[in-house]
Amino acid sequence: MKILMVSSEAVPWAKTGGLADTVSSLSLALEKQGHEVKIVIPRYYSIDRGKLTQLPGAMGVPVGGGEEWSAVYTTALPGTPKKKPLQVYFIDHEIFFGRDGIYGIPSQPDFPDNPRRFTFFCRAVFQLCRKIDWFPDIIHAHDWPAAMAPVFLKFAERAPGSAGEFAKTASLLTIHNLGYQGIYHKDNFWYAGLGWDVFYHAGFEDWNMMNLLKAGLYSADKLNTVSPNYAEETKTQALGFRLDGVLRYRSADYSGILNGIDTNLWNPAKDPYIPRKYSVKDMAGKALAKEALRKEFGLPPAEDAPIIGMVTRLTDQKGVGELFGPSYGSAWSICRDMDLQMVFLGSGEHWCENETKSLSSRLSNFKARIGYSEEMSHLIEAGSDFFLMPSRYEPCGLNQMYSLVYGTLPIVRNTGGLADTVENYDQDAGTGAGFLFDDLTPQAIYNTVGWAVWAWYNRRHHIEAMRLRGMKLDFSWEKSAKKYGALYEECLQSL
């Protein structure tokens, strides 16, 4: 099967979150299973053209009642064989993409021309296929920046009177986070070059605005999201971000497939970032990682105390208000009342960065670092005993899966992909592989951390058994890729 991944991000070239990892890792896994996969993303300013190969000739893209011209570059996705590389294509348009930032910059988080930037990109996808004379069976679009691709496929490329090259092409739209939808003023719609009848038939209308993701949800042949539980949650008013009605309407075409993780990169038996590799057969390296983590963060010696780790963005979605909110968050009480240590790595909202710095200066058993470090995130996963994720909602989540394979027990809210991957502790039977709570309140976080710490001091044999149970779980992309293969078949059968 020929599959074209349409995305605004892909590692190692452009990344703001898990979307970039998913696109590249899923593509690799599908290629290994015999599919022919190509990826297309914009060529942002940060992507060095000198390391890419330019395809000969300019490429015209019909938008805005005229034509925009662009260049196309290509290279191979790292990790694919030289004899049969997985090609990644870059749409180069200096005005739209020759700037710092993917969606915006700190002083302007959302570029005002984003609807035109990504409309152009999605239209260029079809011209790229013509240019390289390669027509996919499946166009797999990811999130709102790529949501116009299913719209163009349905209302332009497969419409009566079209050229017909895409007559047998089906589309899948994956929701990575329903909280981001691409909502802009409808005055931008003219740039798509589609009639105003399409504006209403495709579902763009959103309170006198245009909603790119909503149009993609109406137009794609099949829809999915990144965990089964999140698929159900997004059909509710509480977590549907005003699109729950659309998703209920399309529920027969909507499903959830859990993301995988890169088990070559995130694997304590192979990890180059930790002091000593370890596995279920030899756990000595985890104790060394814990000691190294203490020293790295300047925590005082505390031989028996558990360490709770966190690596996260400081945003409302991650439950940071309930944890770090001045005067009401539970982090201060947790560190004051319990015999434990806590380390934090991340960045985000300024008030929360300042609060974690304040806690670090006032508490000897809490230490925070603002920013991100790949090496440090691996050490936190390996050296911590527990990993805290009090998310308001979590489409899939990766850190809880990293934690499980590193023998670090997750303390998570019972939501989204967290609920799909973490089995709750049963203190009578000694089963489970983590600790879950339902209500996102400071008290619930406090009580659940207290429960985990109680088990640490009173049921250590349970803790050790849970660690080994988690490390044996399979979160590889191979399982997820097979499910995507089956979903692609359903897409084609729907035509």
The other form holds:
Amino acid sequence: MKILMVSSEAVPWAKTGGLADTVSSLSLALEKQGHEVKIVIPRYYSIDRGKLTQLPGAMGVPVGGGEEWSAVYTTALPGTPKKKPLQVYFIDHEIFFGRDGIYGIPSQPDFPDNPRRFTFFCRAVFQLCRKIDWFPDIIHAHDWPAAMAPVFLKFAERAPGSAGEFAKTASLLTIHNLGYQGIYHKDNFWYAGLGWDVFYHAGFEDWNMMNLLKAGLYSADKLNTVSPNYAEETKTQALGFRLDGVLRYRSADYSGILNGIDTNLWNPAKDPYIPRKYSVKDMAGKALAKEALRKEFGLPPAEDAPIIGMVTRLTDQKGVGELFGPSYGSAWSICRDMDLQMVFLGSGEHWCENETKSLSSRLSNFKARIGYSEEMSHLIEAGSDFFLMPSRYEPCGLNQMYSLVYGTLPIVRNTGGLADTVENYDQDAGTGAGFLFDDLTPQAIYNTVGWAVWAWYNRRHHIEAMRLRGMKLDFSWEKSAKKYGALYEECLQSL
Ligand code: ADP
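Can I have the other form now, the form predicted in complex with adenosine-5'-diphosphate, not the form predicted on its own?
Time for the whole complex; same chain goes first.
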């Protein structure tokens, strides 16, 4: 099958979160299963044109009542065979993408012209297919920035009177995070060049605003999200971000497929960022990684104390309020009361960056690094004993899977993909591979970390068995890519 991935992010070029990892590694896995995949993303300013090949000629994109001119660049996705490379295409438009930031910059997190930037991008996708004379069976769009692609497919490219090249193309829209929907003033709608009838038919209308994700959810042939549990949760008022009604309406076409992880990048037996590689057969490297982590973060030597690691975006979704909120967050009391050490890597909301820096200066057993570092995140996964993710909601979550395969026991909230991937500790049977809690409260985080630390000091044989159990779990993309293959078939059958 021919599949075109439409995304605003893809590693190694543009990443703000798990979406970027998913798009590239799913594409690789699908290629291995015999599909023909291409990826298209915007050519952001940070992506060096010098390392890409330009396709000859300019490309006109019909938007805004006229035509916008752009260029197209391409290169192969790293890790694909030279003889049959997986081509990635970059839509280049100086005014829309020739600036720092993917969706915004720290002082302006959401660029005001984002509705036009991503409408243009989604329209350009179809022109790209024409330009390279390649018409996919499936347009697989990811999240709100790509949600206009299924809309253009249904209401322009497959509509009566269209050129018909996409008559047999079906669409799938994947929700990676329902909390981000692309809601803008409806005055922006004219730019799409679609009639106002489409504004209502396609479901853009949202309390007199324009909701790009909502339109995509009504227009795509099939929908899915990144874990089965999150698919159920998003149909409820509690976690549906006001779109639960749409998802219930479309529930026959809506499912959850767990993300995989890139087992070449995230594998303690191959990891170049840790002092010594390790596996279930030889765990010595894990102890060395713990030592290296202590040194790297400037933690004092502590013979037996466990290290709790954390790598995250600092945003309310990740439960950082309950953990770090000044005066009520539990991190201070956890570090004060328990014999453990804690390392933290992340960036995001300013108050939280400041709070973690302040905890670092006040507590000898808490060390934070503000910023983004692939290298450091690998060392934290390998060198920690526990990994904390107190998420308010978590569509899939990658770090708990990385933790499991690195023999680092996740302490996670019982939500979304965390619930699908982490089996809770049973202290009588000694089974499980992590620690789960239900309520997102500072007390529940405190208690659950306390439970894990209790097991560390009192049931070490359980901890060792849990580590090995986690390391043997298979989170590779193979299984999930097969499920996507089956879902693509369903998309085609729905035409
Ligand atoms: P989300 O996409 O909601 O941020 P995920 O767990 O799905 O959460 O994916 C986050 C990805 O980004 C993981 O690969 C994680 O290691 C990485 N990440 C987040 N913050 C940082 C950071 N400060 N440094 C390095 N990697 C980070």
